[in-house]
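A single chain, nothing else alongside it, follows as structure tokens in the form predicted alone.
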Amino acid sequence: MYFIANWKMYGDLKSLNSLNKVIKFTNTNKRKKIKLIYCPPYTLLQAFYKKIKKTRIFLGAQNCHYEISSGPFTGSISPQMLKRIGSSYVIIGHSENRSEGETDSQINKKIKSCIESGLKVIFCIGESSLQRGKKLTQKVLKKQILKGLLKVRFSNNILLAYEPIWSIGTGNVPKNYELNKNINFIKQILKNKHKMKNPKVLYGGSVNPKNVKNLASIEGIDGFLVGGASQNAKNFIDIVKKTII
């Protein structure tokens, strides 16, 4: 099970003491199919990687640039900067991004981008509320799917992260047997499509300890990513703890 905690544009150095609750908890819980990824803003990457970098813990970023090393981008990181920084992970497509005018092209570039520079893709898809009214969830998660991993290659380095739009923040999430149909659903274009033998997807939105145990409970999900719960160390804990115990 993956638990990734997506920090967004929160936090500053003394945020790192949060992650003293979490090292602790991961060296006496040693359990080998769990991974806990940390994703900071870009600010914190090199003291979450000194921080963590002797622990099971593994350190991702929020997004990139699609120009693999370097170039004349203002304001802009490459893949490869963050992985010299100590980043094995990155996510890409995250729907705030999206919001702002990335492309699914956009996405599709990055993606490869960062595979080529040995980064693994935390790949995020999802449905606005008025594409779910509409009944399109499955048309706009087929769209994302092939048009972001168009090319791919090496997929297997690839985990999506399904969020409906209208989950993140919100506190709503999806009916059980909705979330199971579109896990299930993304599964299988990923094997036919892509030809990934065992695909894993994540449920991301509004997800926190009181809800945690029972989207666990819904076959298929291969781990969460956590938005607001994931700053607060006992609750991300907490979150970990509902899924496996």
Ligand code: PEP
Second form
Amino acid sequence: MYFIANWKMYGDLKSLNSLNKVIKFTNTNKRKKIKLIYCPPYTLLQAFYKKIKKTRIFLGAQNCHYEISSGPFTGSISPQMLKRIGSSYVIIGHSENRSEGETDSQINKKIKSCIESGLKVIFCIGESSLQRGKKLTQKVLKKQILKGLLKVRFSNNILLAYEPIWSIGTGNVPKNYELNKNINFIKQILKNKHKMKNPKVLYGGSVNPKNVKNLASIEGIDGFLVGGASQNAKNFIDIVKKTII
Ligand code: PEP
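Alternative state: the form predicted in complex with ligand PEP, after the form predicted alone:
Whole complex next, starting from this chain.
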């Protein structure tokens, strides 16, 4: 099971102290099949890496530019820059970035550059509440996957994160049958169109220590992308514990 902490635009150097508890937790649960990935803001990546490099926690970034190495792109960070400072993963296509104008074509270019740089991609997809209301969810998911992964090779370096936009930060989560149906639908596309043998699909959207046990019981879920609740070490550890114990 994957557990990804998306800290969004939160945190400072002091927040790194909260990692001590998480490191201790991973050290005492060495034999459990869990993978913890922290995605702090860019400003904390280097300090995070120093802290976690000898631990069982992995580092990820929250986005990057599609230009693989460097260039005249003010305010941007390239995949190679992320790789060089110790990132192993990067979130691409988060709805909070899509809502600011990030297009499927940019997402596709970013995914290709990240994979070429040796980063693993956490590729986010999800429908809006309006699209869900119009019963367009699967059409939207299929379009996002096909456009985002167009001509992408080595797709085994990609984790899909299904994050319905209406569930992010709202406290609302899909019903079990709905989530199960959509996760299976995503896996079928990845198997049929992208020849992924064993696609990994995570769920993200208002996951917390109270609802995670039920969510984890849904067949097909390979882990969770956690926003708000991941900023508190105890909550994040509880999410992991309730899933695996
Ligand atoms: C996210 O930002 O990816 C997310 C899932 O947020 P939250 O857990 O706060 O809904």
